[in-house]
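Just one chain is shown here, as structure tokens, and it is the form predicted alone.
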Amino acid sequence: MVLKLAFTITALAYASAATLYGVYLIRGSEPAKLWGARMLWASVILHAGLFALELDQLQGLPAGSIHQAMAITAMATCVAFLALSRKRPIAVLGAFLTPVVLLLFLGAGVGRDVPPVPGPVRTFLLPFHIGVNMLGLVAFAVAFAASVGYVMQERQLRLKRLGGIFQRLPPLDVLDKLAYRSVLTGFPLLTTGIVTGALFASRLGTMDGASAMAAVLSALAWILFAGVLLLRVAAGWTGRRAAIGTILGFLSTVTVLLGYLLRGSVIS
């Protein structure tokens, strides 16, 4: 009782900072945009003391259930997020970013029972093999957040919609530049953890149709942020088109988590 109160006291805050970063991007409210990072920075505090009350349910490995991997990379996202927010203005991008980290939570709260970790699978590799992949998709969500921005701000240009949104979104430079640095960041942490996934599929030595699926989206979220990497660099790739394929890599990687959120099982 206790638990599933302090799950929907964490998950009403961030909803809560997501109302409030969407009403500072639609009306450019300050109060707003003020309370919006005072009420992430409270979610993520509720959040841990969430992470508290759960400590005797984590069967000795933290992060060893897709759950875990997901509660715990909502609560690393917000706090990336706030951490940029203080050296760069990027606020507005909160709108854009804290519901996907509201969904990651609410996730995370499904279906929480969960298989033990397959015997074979258990090595010092595990641990890392899950770190990685939680830091690419903490880089990566940033990435969508910056590439959304993008989009839309491209969007307010080309129409010559020069007030509103526009005002409050930062130039494009700074969210190209973002978008950038964050898949730059995120895709050897993505390589790692394919290859380590791999490793541990070996292990197996069997792989269902549910498993194959979420190899075949690994690999297209790869392909992806791979050639946005590429054109970037061969073709001097940037803008509009960078934004989309950097938003469907991350599209790709949130499809492999559901797919596993849907089978209830380890990371793997």
Second form
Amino acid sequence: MVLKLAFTITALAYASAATLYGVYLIRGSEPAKLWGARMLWASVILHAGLFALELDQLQGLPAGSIHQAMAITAMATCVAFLALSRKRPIAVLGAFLTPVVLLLFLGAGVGRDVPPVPGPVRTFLLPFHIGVNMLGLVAFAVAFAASVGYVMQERQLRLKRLGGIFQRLPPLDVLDKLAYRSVLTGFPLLTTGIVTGALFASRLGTMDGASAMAAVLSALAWILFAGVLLLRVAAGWTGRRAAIGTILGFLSTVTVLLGYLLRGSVIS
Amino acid sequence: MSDELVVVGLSHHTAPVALRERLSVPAEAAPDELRGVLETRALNEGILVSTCNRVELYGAGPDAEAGVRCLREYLDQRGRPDPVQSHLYERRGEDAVRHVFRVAASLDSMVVGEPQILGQVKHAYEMAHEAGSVGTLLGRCLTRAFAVAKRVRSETGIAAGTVSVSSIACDLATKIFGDLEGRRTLLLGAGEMGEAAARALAGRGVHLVVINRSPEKAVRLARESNGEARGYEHLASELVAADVVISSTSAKRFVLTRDLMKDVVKARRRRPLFLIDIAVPRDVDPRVGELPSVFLYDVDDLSQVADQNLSQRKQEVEAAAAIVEVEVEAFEHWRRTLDLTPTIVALRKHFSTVVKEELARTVPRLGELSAKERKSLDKMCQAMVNKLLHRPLTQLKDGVDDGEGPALIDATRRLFDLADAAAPEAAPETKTESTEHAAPALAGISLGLSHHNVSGEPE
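Form predicted alone done, so how does the form predicted in complex with its partner chain look?
Starting with the chain above, the whole complex follows.
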């Protein structure tokens, strides 16, 4: 009962932060921007409290399930964003990031009665696998928000709509560099996550249809991010195509997570 | 009656850049164009203002309707085959004066408060002088307009925080590239707008490259902006290297064609390129804006930012508009007194002649007068004339202000039989304050007695 109440309050806090950032993006209200950041900090604190309440229910490993891992990822993404926005003019990206965070948090609350981690997977590699996946997802979430901002800002410039949204969004170059650096950070983590995931899959032996789909989507996400990085480094690509590649890569990653959620499985 | 001022033209308010560039007149062609307009005899005076944001003709003639018709026909011919009439606006009399003042004071500019327009109107005035098409009325109107512009800039904050079209372009570049420090910026054309752009860019730490048909001008501008001048043969390679391109040449055709820019975009590997075309006629083919990673802005696009700029400085604009209104009223007062001046001069001449004739008859009967006595007599007569004329002339002046001027002038001429006494050449073009216009005609009437001997013959 207490857990449910705490979960609801935290979800409402995340939703409020998302709404405030949305208001700031559309209306340019400075109080909305200020209170959006405050509400996001409050959400992180509430989330940490919720996590503490859940600790006594966890058996050994924190973030041992996909749900807990997603919840921690949501929290870590917020902390990363709030830290980044202290030194960069990217507060408005909260409008794109907080809905994703809310989605991850709500997803973490679905089907929490998960089966325990199977024996062959419960090794020293598991926390490492979960950790790199979570950090990779945080980096890609930031890259996703920056890329959405880039596509939107690029569209504003192309259509010559130089109003409020254009003024509030950061310069294209800032968004492009943020997305690039985030992908550069997330890609090795994703690669490591996929490699360790493949290792666990081989230990479990058989692979059902959902797991195979997840593996395909993971590979697709990896190929997209690899393509984006390759084109950026080798061909000097910047701009819209790189941003769209980043968005698609992140969406593929999220789809993998959603696939797991629907399946109610453990982390691969 | 004096001539009436008229204005006919189109601007960024009423016509797209595609039409404005069709009607634009190169500065060197303005005198000939003006002479052509005045040959129609509908107007006595004319000034042609052609900038990237407006093409306007200011005229003065006895029949405002005929003047407007003449100017409309001229612009219509220049715009053919495109229909121009629906884009034209016209102003007459006081409205025309207000328009000229507002234009010079940069209240009608795309970027309200920008300083370039005053220089452009002054240049148009000089061209009109060269063509011999400036007379009393337009001359006075324009010189007052320059004074009004100066007053507006010094007495309001309209220029504070304002930006030129060039610096708006720089702000947009900042929204694409973040910090402009070290960014390579190509300035194509080193005309007036190009120079303004260079100044705005230099302050933001860009690396400036200037390409101009005239290498000397490019070198000078590059030196002033700590940049480098390149020859026209380097255009393609500089387009590949540049982050921002500001184009403001006076070329009649597109300088940056779609084919050229297609190759440039390919060579740039889709690196964003910000193209600002502030030339009229335009330098950049509008289809270049459809190429990937190219952001093309022309003068009309920049007006959006200007509108925002305007709303932020609404109070200053209102204060400036109030100054313009006061100055328009002062000018109109002066203009009305143009009708009064010949009457005042004729009246003074009439009184002077009567007194002179009476003195010529009376003085010989007084015997030998010393120089001092002659001077005293002269002063006394002068004072009498001034006192006698003071009230009627004051009434005439007041009548002009009250709108009774024509009736009073007519009555005065009939009462004193001044019908043939018009002296339009005495119009006080050189007077600076309208309230002073009649003073020289009233005061200091000298009957010249001290310079005459008793027989009335010059000494």
